[in-house]
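Only one chain comes next, encoded as structure tokens, the form predicted alone.
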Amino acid sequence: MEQEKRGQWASNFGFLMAAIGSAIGLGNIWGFPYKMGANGGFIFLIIYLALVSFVGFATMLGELALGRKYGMGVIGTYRKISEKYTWIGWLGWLSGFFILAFYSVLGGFTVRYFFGFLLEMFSSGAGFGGMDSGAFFGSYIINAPVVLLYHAIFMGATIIIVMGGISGGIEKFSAIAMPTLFVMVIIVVIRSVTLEGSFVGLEFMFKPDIEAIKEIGLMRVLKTAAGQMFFSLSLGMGCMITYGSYLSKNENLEKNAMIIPIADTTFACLSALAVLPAVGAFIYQGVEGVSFGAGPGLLFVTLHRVFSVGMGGFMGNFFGAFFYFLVFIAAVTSSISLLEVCTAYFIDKRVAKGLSPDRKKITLIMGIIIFLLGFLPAMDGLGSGRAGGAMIDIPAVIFGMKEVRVAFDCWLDFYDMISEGVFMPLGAMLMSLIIGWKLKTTLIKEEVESTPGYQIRAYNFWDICFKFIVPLAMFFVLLGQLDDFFGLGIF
């Protein structure tokens, strides 16, 4: 009666739909094609995918199990674990709540660049003002009411999805909306490789660049590649723990645990082929102000420049505008489980009194909340503008070593910091000893098991990784992003 009135997915493709949804984003369009280029290039795709296949399946797994075993979102599953252990489901909720204060925000930043391509189509200098890609990012960002507007028109979008439940709302926009996006992203890799020079960008891509892993230091490679595919996945904040509460028993947790991460990886690699050929490309065509080292740049600067510039006219418009609703798609499909693990804590509270759910009141007050927590990465700016001095300035002893002190440029550094420097790797490495070590993972056994008929395939597989591979992988990934953060110089 508690999981009907909690909600269950319809089916098995609507389930695999929002979890692939929430697993794509920003992340996929802008981090993978440029960290793949600056380190290494095909190297560093060989090391990110022997990381998907020795911890993020595992992980996957043990996240979606322990939601369909205890039937709760990941403060609830901790708590049933131990009521000691609840802290550690509070980091995956905290996480949520924090990345999606910023992520609405960036969001709100494919909407504006939608709109403006759109305009662009009928009326040259409707969109964006006659202002080149750069002048045009510059005095957005700092323009408060208009990024706070976008920021609202995203996070609506995203209440209203999470209102309509898990098989009304998410479930049914995932569905239209996942394989949409395939589609589209494969009509831009066409349209990319098939420009004047694209071979550029695919030799930034594919070829083995043994003087860069020199340059940059075989570990800070295997740390970027660890970080990208840790978050990549939505891993460590709650999303898959509350997905994988909405399963009903007859569904296949070790094979939706490896479709999800195949899935995603193969869309961050045609998200690269669908941004570097097309910036190759105009670098070779001699187009200024285009370069590979944009960094996340790359998606509002540089690619505005390859879209308005490189390919022109209305042509060039109309792949901006098919563009930026692509990554709009790909950004609500992840915002929506971001929310939906902050309310359905709340949810499960009102159905354990045997109260109704009473969802859209709870989402609503929720993406209030979160709204109003976006005002600071919102308003200032991203750092720009700012006259001397930092942020914030933050005093730490780390692992016992001397007293740093860090800066942060922008409120969305420090809300990142907090849940994807700390808390989501924090809270992964403990999941990881806490089933193998702890619970055992016998466990995840008898959860996979649990379906009828079917028998775990790799069992000594996801020992392996669960009581050896994943802790240290996270711990890596833990001190990479302290590292990075904190500038230990570690690495």
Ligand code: TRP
Contents of the next structure:
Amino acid sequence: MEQEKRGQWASNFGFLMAAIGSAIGLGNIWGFPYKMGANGGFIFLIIYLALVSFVGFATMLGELALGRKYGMGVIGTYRKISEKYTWIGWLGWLSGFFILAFYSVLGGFTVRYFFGFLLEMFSSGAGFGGMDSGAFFGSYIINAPVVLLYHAIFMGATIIIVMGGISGGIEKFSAIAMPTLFVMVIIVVIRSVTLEGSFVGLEFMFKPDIEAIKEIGLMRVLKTAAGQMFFSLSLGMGCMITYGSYLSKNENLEKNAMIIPIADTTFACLSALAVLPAVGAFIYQGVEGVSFGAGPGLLFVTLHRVFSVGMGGFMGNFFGAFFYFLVFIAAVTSSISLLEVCTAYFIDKRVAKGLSPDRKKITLIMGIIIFLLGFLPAMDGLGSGRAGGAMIDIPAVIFGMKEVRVAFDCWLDFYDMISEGVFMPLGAMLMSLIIGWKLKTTLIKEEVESTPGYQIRAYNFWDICFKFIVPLAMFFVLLGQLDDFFGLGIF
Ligand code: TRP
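Now that the form predicted alone has been shown, please provide the structure of the form predicted in complex with the named molecule.
So here's everything in the complex, that chain up top.
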């Protein structure tokens, strides 16, 4: 009865599309390609694959199993395990809250760029005002009302989908969006690798570069790969706990826990093939202002140049619109999972009291609150409008024996630090410790085997993962993130 009220996936395929949709997002497109190229190429890929195999699969299985077993969102799940763990659920819930606030601002950028290229197709200058890529980006991010408008459009789309419910909204949308996304990215890959000079990008991406690893240091490379993996798979904040809670006992958890990371990693490689060869081609062709890089600069400046100047003309605008639409779809299927985590908590509470879930109202209210929280990162121009100095700057904080400068350039960095930097790796580490040592991995075995007639295949492997490998890896990610955000100089 409770399950009926909360909602359920209509099919395993639909669930997979939603979970893969959550995993595939901006992280894959603007993070993975450059990180791979800059951190040893092919060797980075091997390290990444090893991390997915030994940490990603197990963490995914752990989250899905906890969700399905307890049938609740992230806070409810930890509370059911033990009242004293409720706060771990809150860590995840709050992470979703903060990530979505800035993710939606960035999602709005993709909508703006999609419209921009679309308009350019019909009339030159209509989309980007005849400005150069860098100049346009610079003027856009400090134009707060427009950034807010697109933030509102993106959040609005997210809210509408989540309002539709699990099978009627999230699943329906993802089941169409995800296959489309794969087809679209393949089209972009074909265009990208057939450009003259694309080998420059392919080489940057694949060449096993031991020198780079020596120079950067193996520990730093590992840290980069582990941080990327865990954000990309949407782990550590209970997204997969929440999605798992809508899964029927008939579905094979072990298989699902492997398919999602494999699809996400495949897509990450495809986005690298879509992005880097195009960037490389125009470096080769000598287009000014095109270079390898990561983050918003790659997505909104370099790639804008690739389409507007490198390809140019009607086809450049066409592929620009096509590409940013693709990125928009990837971002929305992630943002709906973030909003669902936040919404599920209140739905669970109402269902537990025997009330109707009132999903529409709760989703709308949560969405609006997160939209408002997004005002700060939307209005500070990503730190570019400020004259001198960082936004938050506490010159000396004593951490143990070390003096550290705590500084953030913009609100986005600050929100990111709270969530991705601290709460999520901490949450994932505690989850695996709880599964490995407190509840014992027999819990995983029982949940996996609650599927009629199914016997767990890799129990010993999961056991070792939960007890040792995942906690260690997550502790390492946590240190790495703290190091990144606070410049502790550990690595
Ligand atoms: N994985 C998504 C990306 O790569 C972002 C995301 C969605 C996420 N839900 C999450 C990250 C939960 C961490 C936790 O862009």
